[in-house]
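In the block that follows, a single chain appears as structure tokens, in the form predicted on its own.
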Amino acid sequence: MLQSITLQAPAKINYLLDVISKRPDGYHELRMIMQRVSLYDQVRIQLTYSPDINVYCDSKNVPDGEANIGWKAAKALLEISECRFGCEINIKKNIPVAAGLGGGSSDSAAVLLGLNELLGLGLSRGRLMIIGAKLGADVPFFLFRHTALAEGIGERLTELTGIPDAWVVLVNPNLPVSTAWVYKNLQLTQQKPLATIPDSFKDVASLCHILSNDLETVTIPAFPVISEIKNELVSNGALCSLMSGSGSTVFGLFNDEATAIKASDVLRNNRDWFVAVVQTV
């Protein structure tokens, strides 16, 4: 039996998402603060004697096969290895899809890490990040494995060490949002002055002062429930609340687990929403 490996692929939230300008290549110049949280997809990778790459996911909203970003990650490393093996990838989704939490990018990063180990390639984290950037803008962050200031399209990463730990309530109203649609409809005005990012924060309340997401100007008018969720989180004890990425997930930051759980119970009550209490990691 050929080797297999199972990895946990975390979700992320954005404390800050500044859209600075549109680039000549069609992408946008960004400045983000990205934070991993303890909500995980499970990615199992099994080497096979057949040279094929097969991807299976338990969510009907995620494509199998070549349309899956994990398939593209596997293809990239198998080509580098020049081996005759293929692989089977099984993804158990716990992170909502098209939700601003980076689930697909995190799964892809897990495939790169797993195959690098299974195939004995010995590729450095930096080399994997270069490969990952060609797959998706958020993939390098999940390979970086630190809270980070992300610049460019998200590929230039600087570790941030002064960010306090927090309890987080994630709320997704089961409204998938296309990131491409959001950026297409973003109206960039003249360049705004960028807020200074402190070297450290004394507590979660002070971290709240920098929370900002330019993409809310597109997503919230189309999905007003996002604003309602933000307000409800704050009214139930969150120190602050923000939409993550292009949406539609909203997060609230809390000082303690008990208050976070109590708020999650209120948000979950008689609604068909995804609600989870997690920690920053």
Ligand code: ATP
The other form holds:
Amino acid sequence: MLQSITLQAPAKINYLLDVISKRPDGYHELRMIMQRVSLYDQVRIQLTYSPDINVYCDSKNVPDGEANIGWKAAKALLEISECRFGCEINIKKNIPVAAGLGGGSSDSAAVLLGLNELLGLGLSRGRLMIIGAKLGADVPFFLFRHTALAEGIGERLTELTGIPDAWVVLVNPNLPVSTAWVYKNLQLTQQKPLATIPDSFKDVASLCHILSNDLETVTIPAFPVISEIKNELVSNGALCSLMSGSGSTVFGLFNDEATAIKASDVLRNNRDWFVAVVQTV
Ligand code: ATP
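Next block, the form predicted in complex with this ligand, ref. the form predicted on its own:
Below is the whole assembly, all chains and molecules, this chain first.
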């Protein structure tokens, strides 16, 4: 039996998402603060004697096979290794899909890390990040493994050490949002002055001062419930709340677990929403 490995692929939230300009290649120049949280997909990779790559996911909203971003990651590393093996990848999805939480990119980063290990390739993290950047804009961040300032299209990463830990309530109203659609509908206004990011924050409340997401201007008018969730989080004890990425997940930041759990119970309130209490990691 060939070796297998199981990895935990975390979700991310954005504390800051500034869209600076549209580049001639169609991508947007961004400035983001990205934070991993303790909500994980489980990614199991099994090497196989057959050279095929098979990807299976337990979510009906995620494609199996070649359309899965994890497949592309496996293809890239198997090509580099020049070995005769293939692999079977099983993804247990806990991160809501098309939700602004970076689940696909995180799965893809896990496949790169897992196959690097299983195939004994010894590729450096920097090399994996270069490979990952071709798979998805957020893949390098998940390989970086630190809270980060992400610039360019998200691939230029700087570690941020002064960000306080927080309890986080994630709320997704089961409305998948296409990131491509959001960027297509974004109206870039006059260049706005960029807020200065302090080197460190004394507590979660001071982190709240910089929370901002330009993509809310597109997603919230289309899905006003996002604004209602933000308000409901704050009226139930969140120090602040914001939409993550292109949405539709909203997060609220809390100092303590008890208040976060209480708020999550109110938000859940028999609605068919995804609600989770997590921590920054
Ligand atoms: P992004 O901002 O990068 O689009 P997101 O968190 O909003 O991220 P994802 O959950 O990564 O969105 O899913 C984006 C799309 O990618 C979905 O439409 C989904 O069908 C497709 N996809 C392909 N592979 C995966 C995967 N392993 N996990 C999640 N989605 C995947």
